[in-house]
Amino acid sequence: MPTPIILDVDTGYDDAVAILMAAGHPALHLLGVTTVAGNASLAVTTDNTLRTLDAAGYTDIPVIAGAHRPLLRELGGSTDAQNQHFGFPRQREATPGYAVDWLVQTIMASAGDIVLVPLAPLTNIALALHKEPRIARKVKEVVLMGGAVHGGNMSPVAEFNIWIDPEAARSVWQAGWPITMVGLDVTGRALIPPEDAARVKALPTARAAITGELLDFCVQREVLGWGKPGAQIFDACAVAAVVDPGMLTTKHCFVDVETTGTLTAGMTVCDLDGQTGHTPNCHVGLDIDYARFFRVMLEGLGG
């Protein structure tokens, strides 16, 4: 039976690829997509999510808008590349209601088999936990894109999704549910070179054609513009890890999030060596098998 999953997104380019992979992979059943402010405002992330799904023909998958700002901080950090509306056709409005309520209702009504896949700042997830703490016992697993063992992309130590709303992230790590962290240490080792981007674009499906357009932009920007060997499609790594967890090399350890540091807010502090003595609460991704990752991507986009 396919694994039921929920995606929580702030749809820019990498979220869109992850959404299409999840919608199309035969091993997954995408129950719905909740949106949050992050890469861009809530209006943009929700619109882009609808455009991504509708253009690929997935108009039956509900899209529910959520939090328009972090718990305590102002929204910041978006870039011109992410903070724009996609040009894909849109056929509908978002599902009425509030993402936090929908998450609680859907998870509590489930058989305890849902994998929650946050690919964005964790504001919606933290608010859902606050509204109904029992969801932490009903979710099978949380597989999130965020954080890093070493380094960051918004500060020397903080990754974007955690940096945007560190207070929300800290509550998610403290909830007591199984977490796998797919952070920068993993996504930076799964760069998609131009020749593999071309393989995706050649697949005979609408979702592959859309992904091909997104990858073309990323290759132009990151490979030709920045000199990287490939495009970093962060969020796709987390979706792929739900399908094939063995593609990740992980360490089970204690993770906490820095919320008060002047220079370190948003840092995911990963106690790989057990120095704190705290009970491990997260399987932290350290590496990824690119060949297995790309195989799952092809399965999701071209099956």
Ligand code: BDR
Second form
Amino acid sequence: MPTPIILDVDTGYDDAVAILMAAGHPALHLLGVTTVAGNASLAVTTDNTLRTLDAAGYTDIPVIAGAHRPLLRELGGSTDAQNQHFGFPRQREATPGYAVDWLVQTIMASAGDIVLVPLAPLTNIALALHKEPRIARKVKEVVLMGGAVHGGNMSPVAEFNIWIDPEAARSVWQAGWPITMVGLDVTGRALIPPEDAARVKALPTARAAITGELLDFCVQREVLGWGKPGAQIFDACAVAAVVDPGMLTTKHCFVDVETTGTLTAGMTVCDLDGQTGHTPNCHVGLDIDYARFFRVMLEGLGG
Ligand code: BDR
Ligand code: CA
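One more: the block was the form predicted on its own; return the form predicted in complex with the named molecule.
Time for the whole complex; same chain goes first.
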């Protein structure tokens, strides 16, 4: 039986690749996609999500719009590369309703087997927890892209999804549900080199063709522009880890989010050595097996 999953996204190029992998992978059943402000405004992230799914033929997967801003802070901080408006053809409107309500209803009506995969600032998820705390016991697992054990991409210590809405992220880590954190330590070790991007592009599906365009953009910018060995498709790593958790090396430990630090807001503080004495609440990703990651990507986009 395929694993039922829900993606929460702020589509952006890497969210789009993750969505297409999830929609197409035989081991997953994508129940719906909720959208939130992050990489771009809610209007743009919702439009990009619809265009991604519709262009690949997945017009029956519901897309539900959620929070248009973080809980307490102003939206900001994204680059032009994040704030992209896709040109893929769109065939429908978003499903009526509010993502937070849809998340609560869908999770509470489930058999307790849903894997929730947030790939964006955690605003919708925090609001859903606030509305119905019992979702924390109904969801099978949360596998999220966000945070970092070491370093950051918005400050020396903060990753984008957490930095945008640290208060929301803190409540997600405090909810008591099983969390796997796929942060920058993992995604930075899954860089897709140009030759693998070409292999994706050669797959005979609409979703692979769309992904090929997105990967071309990333390879152009990151490999040819910045001299990196490959393109970092952050959100795809979390989806891949749902299919094949063994691709990750993890440590079960206590994680909390800094919300008040003047230099450190949005930092995921990972107590790898148990110094706080707090009970572990997260499987923190430390490394990823690239070959297994790329195999799942091919499975999701091909066939
Ligand atoms: C995360 O931030 C966003 O720009 C990406 O979509 C990804 O979810 C990486 O820091
Ligand atoms: Ca994202």
